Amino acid sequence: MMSNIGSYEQRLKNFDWSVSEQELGYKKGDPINIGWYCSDRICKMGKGSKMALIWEDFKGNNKYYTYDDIRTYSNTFADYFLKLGLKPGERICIFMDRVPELYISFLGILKMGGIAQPLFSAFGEESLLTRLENAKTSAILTQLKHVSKVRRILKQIPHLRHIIVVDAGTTALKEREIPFNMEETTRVDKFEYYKTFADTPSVLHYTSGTTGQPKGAQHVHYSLISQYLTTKWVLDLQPDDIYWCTADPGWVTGTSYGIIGPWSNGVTQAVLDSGFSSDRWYAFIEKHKITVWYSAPTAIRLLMRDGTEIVKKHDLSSLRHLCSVGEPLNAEAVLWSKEAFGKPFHDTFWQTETGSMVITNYPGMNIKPGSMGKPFPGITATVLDPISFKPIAQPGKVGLIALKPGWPSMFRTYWNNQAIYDSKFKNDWYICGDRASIDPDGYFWFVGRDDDVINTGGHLVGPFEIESALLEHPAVAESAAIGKPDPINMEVVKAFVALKPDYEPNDDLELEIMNFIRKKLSPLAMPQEIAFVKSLPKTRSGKIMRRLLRAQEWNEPIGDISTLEND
């Protein structure tokens, strides 16, 4: 039984976000820091012996903190921000692979009132500058690992005055580099976090865009009053739980899943800092004895691959409750899910702009498999008339997806970058930029995004800055990037290339093309294919039409050309 859990229909009724802020201790106008409320707190509930985070690495060692650890550790963190010169509201970034220290230091971040700037460690150095460069990032933590990255766009960065690397040892380091070793350094049991308020903001998180450089989407602290509910009566988090969520903190479900939700609520997480394999995983989860399970349709998909024999190889009866979340979850994953785990995944829709789940498979629901589920209580949603932007009222009909703002967890801007902020708002709606339709029972049902990011993995990835980094190759005259189709990865990139007079397509200019990119930007912007082409298609102002190229990739219908330049 599911003791988080009213019916949905109850919790809708007369639903309001002061239950959240009821339970957390919040009253409208106190100060409010995650931080705090993330490890304090929980201390202050008596909690502080309790396991916080179980962390394996991919040898399987282990390493086990307690609610009291990460209550200290975090204030040494913070401490050591102030005693460096930082101050509150300044960017510091985080560049780490999932290590304790990643997880620890975003409180600590928090904590000291600065603005967290999690990282994918997997970016090359271009959209390490890129989204550095934009945020004026103050200070970096990284490991030795990834430190080479910063060290290489360092000149174009002199506002970064502090590269902070946690694994330093006895390795000599460069300018601007400094050692910390969290677990070495004397702790910090008392610290008096930053008065933070409801719309200080607290963590910035970069998304991408069709047609220009990503933007930062400003969080702020208010945010956790959403994501402490939707934690509780979503993935239904109780206090004997041990929760494992996949995503890296380098993303939004990471922080928002990975983080705060979990240990708002005063739960054990488990963390695997390891690449992914089905045995593996399945490993781990029999291990430290899972319970509840958040993961995305990808890696679902690759455990499908590997079939069930190797599921019945392991024991997984910890399980109890399973999600999903970062693309659209096909009907054919919740059916194979409960066949080799006897439950079904539950999708979930939200995405980095929303910072926390907006419409969900409630637990308790019934599942229509393939289906986003339905609003969650606080949440008014709708599909809306691309051209009029009002509210399409026939059950069936594709429509923008489109929230009522006001919800606690709505970003507050884009970095430097009001005016794209502005434009997602029509008709006071906030549009999210992807396409569904509802059905008579009020169910979503995903049908595209509305625009050109590609959706590979759960990750969006703008072509905007593949495209741009194609061109900075000798060999590319024109580029274009689009998503084509992929059965495990749902989109995985594809380029096309018009080469310069002196070149010729072949596959080893193809592969170098290919490491270019991943070294720039990173595995997930990589192209798995390069068209070599004589010209790309184009409007007669110039613009190159995309629609065009994935249209034909698609086997979609190509629509109007009326504006295409004659050859």
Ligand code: PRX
Contents of the next structure:
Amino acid sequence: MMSNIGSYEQRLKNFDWSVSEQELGYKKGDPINIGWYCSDRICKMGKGSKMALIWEDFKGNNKYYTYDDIRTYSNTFADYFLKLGLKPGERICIFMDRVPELYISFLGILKMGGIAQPLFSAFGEESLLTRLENAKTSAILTQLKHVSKVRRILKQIPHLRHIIVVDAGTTALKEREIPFNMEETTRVDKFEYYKTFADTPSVLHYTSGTTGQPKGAQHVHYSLISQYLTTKWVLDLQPDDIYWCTADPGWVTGTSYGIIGPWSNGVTQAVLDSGFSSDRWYAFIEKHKITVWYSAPTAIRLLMRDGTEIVKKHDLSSLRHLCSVGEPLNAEAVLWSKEAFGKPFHDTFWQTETGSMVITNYPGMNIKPGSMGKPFPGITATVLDPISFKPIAQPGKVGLIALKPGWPSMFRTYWNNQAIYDSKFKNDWYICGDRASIDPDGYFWFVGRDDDVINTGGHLVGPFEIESALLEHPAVAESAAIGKPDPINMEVVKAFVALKPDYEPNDDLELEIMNFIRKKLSPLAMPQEIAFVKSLPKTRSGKIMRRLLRAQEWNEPIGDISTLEND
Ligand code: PRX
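Could you present the same protein in the form predicted together with the named molecule, rather than the form predicted alone shown above?
Expanding to the full complex; the earlier chain stays at the top.
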């Protein structure tokens, strides 16, 4: 089958984003609304009865939704939000497992001009509080199983006017809570979407940095232009594909490529609302005849660990194209996937902030296992010298990955934090915060992060958030969190803790602190190991030197420690 991108060199020549605008029938200055593009437009093209969503729960039960279903159900959500008194521009949080209501309400929020704020449903109350407080969120959509976390923080977030419970049934609800059942509400067939334009805010995704609490990367409706085209050219979605993106929409992959990309292309997508198991995943591919699969290196390493025997028990011949994102895809994983599935995983690199893929391996392109590939057409990417912030001319030399601002899905600011947004730019380049080199053929090779952010299983966790939560435990006097190497998750969290005078280190206390973090933040942020120490290395100005702890953990050179406190 001919891929959508055809020849990369041809596409690169004279590339202009207007290719995407034309395909979408969008002209500069027109209104543009992602919710409308992902449902109404596809129906207008005569595909209303086409399957948009095949959903499966952990027990293997299925639900099916056509494009006309997602159009009318998202209208129903949009109409309901307006009737509640929610206004365009207000932040509406989606705090749900991967149930159909998550995907469909996302479109509904966008249709009424709201800003969708998806949050990972495994977040504990502290993680939730930080993000709802920062965004001054007006409403949250959730399930009964998660509502207690919202109840516990309710007093601290007076701006949260509505807690919409999508599966309340006959259960009695409490203060500010209201039931809304998507399928039992009269469907709204016609809804005039709020006239959003290219620069109207659409989605707010929180992401972690080295310092301070997580920041909300704010996207706009024009992001569709890159998300649509990268989906078409890199994921190579074609009309008959059945596509599976394994990411949760609490993270950017799950919205850009788990909602907007496939649905704006009018493709059928399948969602599995269940945890990981190799057998379960293969059975899902076999049952729904998945053709295009977008996943992450940690999942691929877990599949590798379980071996090829289990692969042979399933008919996976429907698979046509495989892609990966979130962490370095090691060469072994690419080679293994060729052996196991007869096809390589194609690595793609991007970030919450970039909104869409920026460096990728295209279908048909020669893959160099271990490389992230080349910039997508329309993306100017380079590596910069870390001191002069000038592009490095010499192939193979490591520098900071940097992008020329201006692609359609670039984030527009960090919510309420313009200063940190501004600090991400040097010499008119956007600095990603990662290190890489470029080989003589123009392929990018990832080296590592350029900051203290921990990447565990493809999810970024901020050390500051963990350290702040640790300090809330009565036994903890000082703390530092770093990533330690892990064969499956690439990194897991390791915490260094100095105890208050009345406490003694022991296994029970270690377990108690781990669980404390799991409940407050999330299972991802939970330290897998706690090292009890007398004190932590600090600079003379009192800042904890995580860099030193990390270098010791990774057996790397310690570097300049001239600012280390020496008393
Ligand atoms: O460090 C890079 C790593 O994940 C970071 C972005 O994380 P996030 O904003 O959560 O978005 C993840 C999904 C788009 C990057 O700065 N990363 C992402 N993709 C790759 C990667 N590291 C190596 N190789 C990749 N392909």
